[in-house]
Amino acid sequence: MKVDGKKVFWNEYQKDIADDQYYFVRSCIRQNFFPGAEEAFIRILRNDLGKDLYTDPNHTTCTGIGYHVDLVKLETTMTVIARQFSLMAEAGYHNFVISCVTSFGLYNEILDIWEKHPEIEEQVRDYLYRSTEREFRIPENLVHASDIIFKFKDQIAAKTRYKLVNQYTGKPLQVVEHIGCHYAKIFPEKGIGGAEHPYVLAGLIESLGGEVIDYPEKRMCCGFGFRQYFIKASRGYSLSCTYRKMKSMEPYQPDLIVTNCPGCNFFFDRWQYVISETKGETYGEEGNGIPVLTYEEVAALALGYDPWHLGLQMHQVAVEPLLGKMGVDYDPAVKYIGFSGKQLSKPQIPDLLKVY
C-alpha cells in the first residue's frame, strides 16, 4: 500500500511532455550571460536528437522582468504572450517551448489566469488584434526546455562521449542541482517532481553518472529573486542568499552546480566572484570556484561538444578543473580564440579566485 500510495504521490508531479515539433523562445538576458547554451540546445535537439525545432527571429521578450518589477503592466504583458502563440500558430506549430525559467513561470500564470476568467481572455484577444490584427491559439503543450532534455535524457547518454564521472578516481562526480524558483514553486503541478522533490535535473544528472548532493539548504532561492537585485540598495541582500548556498553546500564538496534558469545560473557563477574577493573565501578545491553549468551545457559537454564553442569561457568560475575531471579533451591556447579567428581581450585575473 505504502508503494501504491508513492506511486499515485509520483504521478502527481508528472507531465505531458510533446515528442517533437516545438516552437522555440528564447530568453532575452541569458543570451548575454551564456550565449552559448541556447545554440547547445538547438543543437542537440536538431542534430543529435533528430527533432523538429522552431526558431523565429520575429518573437521578443516576454516582458517577465519589467511586469516582476511593475514597469509593465499585466494587461500589457497578456498581450505580447498572446502575440507569441499567434506567432506560434502561423508558424504552424502547437508545441511551446519556453528557454527561460521566469517566463515559463509567467506564461503559466496567464494561462491560468485565462482559464479561471476566459472573459480576461477574451479582453487580450481583442487588444491584440485592435493593435496588430492578429489572433491566437493557446498551446496544446507547453514545456520548459529542461523538461525536454530530461525527457530525452537516457538518449542523450546514449550518446555521450563523456559521464559525470571522476577519471582519476572512476567516482561519480558530485553535484548539486538548483532549480529556478519559477520552474514549480509557483505551480507545483507544471515541474517534474513538483516543488521540494523537483527531479528534472537530477534525472539528467544520474542518467549521465553523476550523484546528486542532498543539502540542508537546496530549495532556497539563489538570490536573484527581481526586487532584491535590481534595487541598487538591496543588491546585500541578493548576495547574502548566495552565500548562504555556497556555505550550505560547501561541507559537501560539490564538483558541480547544474542549474535550469539564467537568473540562477549567474548569480552562482558571478557571485562567487564577488564572495572571493570581498570575503576570502573559495569553494572549490585548491583555491578554484565550483563550475556552474546550465542543463544544456551538461549535455552538450557530455556529447562532446567544444567548451570553447560552448562560450564557457564567459563564465566567471573556470571550468577547467571539472573538464580534467571528465576526460574532455580540449585546447586551453584557443580558449579566447573568437569566431573572426583573432585574440579576444583577455580578463584580468582575479586576486584570489582562480583562473586558467
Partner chain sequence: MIGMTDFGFKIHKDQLLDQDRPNVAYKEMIEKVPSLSLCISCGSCTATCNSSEMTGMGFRKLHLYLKTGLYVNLKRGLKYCQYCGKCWLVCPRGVNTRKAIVEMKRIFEIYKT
Given for the second form:
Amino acid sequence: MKVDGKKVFWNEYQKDIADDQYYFVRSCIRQNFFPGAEEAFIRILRNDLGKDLYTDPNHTTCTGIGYHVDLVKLETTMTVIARQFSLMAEAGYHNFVISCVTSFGLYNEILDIWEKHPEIEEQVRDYLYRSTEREFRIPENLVHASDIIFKFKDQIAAKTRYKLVNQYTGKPLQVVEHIGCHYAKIFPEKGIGGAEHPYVLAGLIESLGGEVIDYPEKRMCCGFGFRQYFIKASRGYSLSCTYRKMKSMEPYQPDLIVTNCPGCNFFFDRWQYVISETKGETYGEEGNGIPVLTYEEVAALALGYDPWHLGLQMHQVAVEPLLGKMGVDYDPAVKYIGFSGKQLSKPQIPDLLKVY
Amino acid sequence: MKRTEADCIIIGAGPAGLKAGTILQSLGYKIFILEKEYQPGGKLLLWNTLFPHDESAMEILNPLLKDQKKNIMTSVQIETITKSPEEFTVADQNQTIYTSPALFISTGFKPFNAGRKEEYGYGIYDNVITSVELEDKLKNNNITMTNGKVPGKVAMIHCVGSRDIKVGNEYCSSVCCITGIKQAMELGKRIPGIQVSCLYMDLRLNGRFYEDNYKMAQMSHKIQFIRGRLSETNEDVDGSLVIRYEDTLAGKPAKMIVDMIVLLVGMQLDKSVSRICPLINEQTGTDGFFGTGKIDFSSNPQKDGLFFAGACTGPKNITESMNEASRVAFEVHHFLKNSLISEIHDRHDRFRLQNS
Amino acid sequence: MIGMTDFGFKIHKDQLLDQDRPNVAYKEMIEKVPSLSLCISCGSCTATCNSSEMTGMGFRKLHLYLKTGLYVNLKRGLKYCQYCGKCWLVCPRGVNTRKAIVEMKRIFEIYKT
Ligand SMILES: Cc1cc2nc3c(=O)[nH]c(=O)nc-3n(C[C@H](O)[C@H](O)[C@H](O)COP(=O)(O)OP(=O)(O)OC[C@H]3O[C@@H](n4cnc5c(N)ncnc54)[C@H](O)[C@@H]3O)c2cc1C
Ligand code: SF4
Ligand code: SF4
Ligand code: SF4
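Switch from the form predicted alone to the form predicted in complex with its partner chain and give that structure.
Starting with the chain above, the whole complex follows.
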C-alpha cells in the first residue's frame, strides 16, 4: 500500500468549515446509545477550543430514520428540516452543525433538491408557513460535527494528555475508522477526503498518534442498514454484514474502532456481543472485544477527560483494554457510580465477551 | 533566431504523423515533423507487440522512420502557433521558427489518468497497474509484482476512464477491449498456469481479426470473460487484491481475489497544442477530440490549411490512424497544389497589371 | 365429457416475458427519472450495494424488473434498499438511482403513509 497515494485524494476533497458560532443539532438516537458523546463534543468546543456553540431545546429529529424506512414522506421530512433552519435563524446563527451522519446526508440531499428545483423549496416554504407560521433561511455553512473536530484536530492534539500509542510497546495503536454511508457517498464533495478514501477520521487518528488500518471490507456498511435492522425479519442481514466486517478486520488486530455515525457506533459495539453469543467469537485480545468509540470520545479521552464521565461504561464492549494501552489514569472502582454518587445497576456478565 | 520554411509542418511523430510525412515527402514536399519527446515513434515506442497479428512495434516503426530522419526534429517544445492569411508560424523553446502554408496535427492521445477512478485503488494499492505499464513490463520481460514474485491470478478491467460520465469521458476508447485480449494472451504465453479474467461491460471487438483473437484467448489461453464492471478494489492483509463486481449474466454480486489488476485505460486528447492555439482549440469536438467526425469532410477546416489525423481525431488503432493520416496527407497535397495554382494565377495577374 | 379436470396434468401458462403488455409504471418512471433510460446493466450499482451482499438485491435488477414488468420481484427487492447512496456514486451512466428508488417506492406504495 502506498499511503501517499491517498493524500492526493485527501487534498482534492476539502471543504469550507466555519470557524465559530455554531448552531448544533443533536442526533435523536445517540443520546440514548452513548449519552456522553455529544456532551463531550460540546465541552471540547466550548472549554477546550473556546467556541460559541448553541444547543437548541426546540429542535426535533430530522425524521431521517423514518424516511429511510419509508415511514415518513420526503415532503414531511423537508418541512421538518425547514423548521430546524428557521430555529437556527431565530437563534441568530448561520452555521449549522449536525451530530448525526444520516441527518447530514439528508440535509445535503434536501438542499440539493431545492437548488435543482426551486419550486419544491417554495412549496416547502408554504408548508412550513401554513403549519407553523415560520419562515426559514438556508444556512451559510452546513457541516457534520466530525468535520469540526477534524478542523481543530491539531489544536486538540497539541493539548492532549494521552496519545493513541501503546504505552507497553511504544507503537501506534492500530485503528479502524468507519465513516457512515451518508457522510459522503451521496455527495463525495461534501466529505473531507471524498467517499472512497475519507480522511475525516483518519486525519484525527493520525494527529492523535494512531495508525489507520485499511481492510478489504472497509467501504461496506457497518451493518445497521436501516430497514435491514428495523424490520426484524431482515435483522440477520444487519448482523451478517457486521460479522463480515469484523472477520475482515480481524487479521489486522485492531486496538480500536472509531466511527462518526450514531448507527455505526451502536452496531459495531452491540453486534460484537451478539456475534460472541451466536458464533462464539471475540476479536480483541483474550476474550475482549474491539472497543468502539465516537470521534469526540476519542478526542476527549486523549484530552484527559475521565472515561466514566464520558459515559464509556455505556458501551457494550469494555474499553478497559484500550484505556490500559493508552495509559489513561482511571479508577475502575467508580465505573458504575453515577454523577449523583449513586450506584448504577451493573450489567450482567456474558459468558464469552469480557466485561469488567 | 532560426527561421525555416516548409510546405507542411507535422506536429507529432507517432504512427499517424510519420505516415503522413512519408507520403508528403514522396510527393516532393518539404516537410518538418516536430516531436516533443526525444525520440520519434509515439506509442510505438511503448508497446511490445501489436494486435491483431502480434507484430513487433519496432518492426512497424522502423520503415516509417526510413528516409525521414532529417525531417524529424525531436525534443521540440512548441510555445506558440500563429496564423497569417498565408501561413502558420510555429515557434519552439529555442526560438526556432517554422513556417508553412499547411499545418498537420497528429498529436495523438494521452492515456487516461487511472488515479481519477478512486475506487479502483490505482496509486494506492500495490499491484494495481495500467495497461500502459503492463506493456512496459512485457517489453522488458519482467512481469513481476512489487514483492518480486510472478502473479498467478490477474484481472483485466475494461473501460477504465471510458464510457464513464463520472470522469467526463462518455465515449468508447475502441482499442482497449482488444488490447486487454492481446495482453491477456501475452501473459498466458509467458506465465504457465496463470489465470487471467477480463471484466467487461460490453466486448467491443469491431476490427478485422479481433474476433479471431477473442476465440484464441478463450481456446488456447483459457482467459475467463466475465460480464461485470469493477466497483471497488481493496487490499487484503497478505497484499492480495479483493475486487468486487456483479456477474451480470449470473445476476449475482461477486468478489474475486487476485494478485494483480490491470486497468485498461482509455484515450484522451493530448491538449498540448490546443492549449496554446485558440484556432486549433476551436476544432475540438463535443467528445473532446479534434474535428467533427462527420462523414462529410467538406465541413472540416482544411481550406484554412489546418489538418488533423490519427488518435487525436478520436480513438483509433494503428491501422486506422495511419489510414486516416494517408487520406489527410492527400488532402494536404490537394490544398498545397491549389494554393500553388492560385499563387501562380495571382502572380500572373500582378504581372499583367504592371505591364498594361 | 366436458368438465372432466383430473387428467393428472394441465395446460400451463407460458414463461415468456410479454413485451406487448403495457408497462405503465416504466413509462411513468422514465418521465420522472429520465436518466433511468441510460442504464446499460453494467452492474456496478449492485456490486457496490451495501445490501446486495446478503440479500442479492441490487439496483440493476430493480431497473430490469421494472422494465420487464416483473413487479412482484421489484417490490420484494425494493424493500431491501437502505438508501445508502453507494449505487449513485459508481454508476458510469449517471443514473439517478436514489431518485429512481424513491419514485419506485411511491408508485408501488411502499410508503406507509
Ligand atoms: C495500452 C495500449 C495498447 C495499444 N496497443 C495497440 C496495438 O497492439 N495495435 C494497435 O493497432 N493499436 C494499439 N493501440 C492504439 C495505438 O497506440 C494508437 O492507435 C496510436 O498510437 C495512434 O497513433 P497517433 O500517431 O495518432 O498518436 P500517438 O501514438 O499518440 O503519437 C502522437 C505523438 O505526438 C507527440 N506530440 C503530442 N503533442 C505534441 C506537441 N505539442 N508537440 C510535439 N509533439 C507532440 C507525442 O509525443 C507522440 O509522439 C494501443 C493503445 C493503448 C492505450
Ligand atoms: S473498447 Fe472495450 S474496454 Fe475500451 S472503452 Fe470500448 S468497450 Fe470499454
Ligand atoms: S451502475 Fe448505472 S448503468 Fe450500471 S447497472 Fe447500475 S444503474 Fe445501470
Ligand atoms: S442506495 Fe439502496 S440500492 Fe443503492 S447501494 Fe444503497 S442499498 Fe443498494
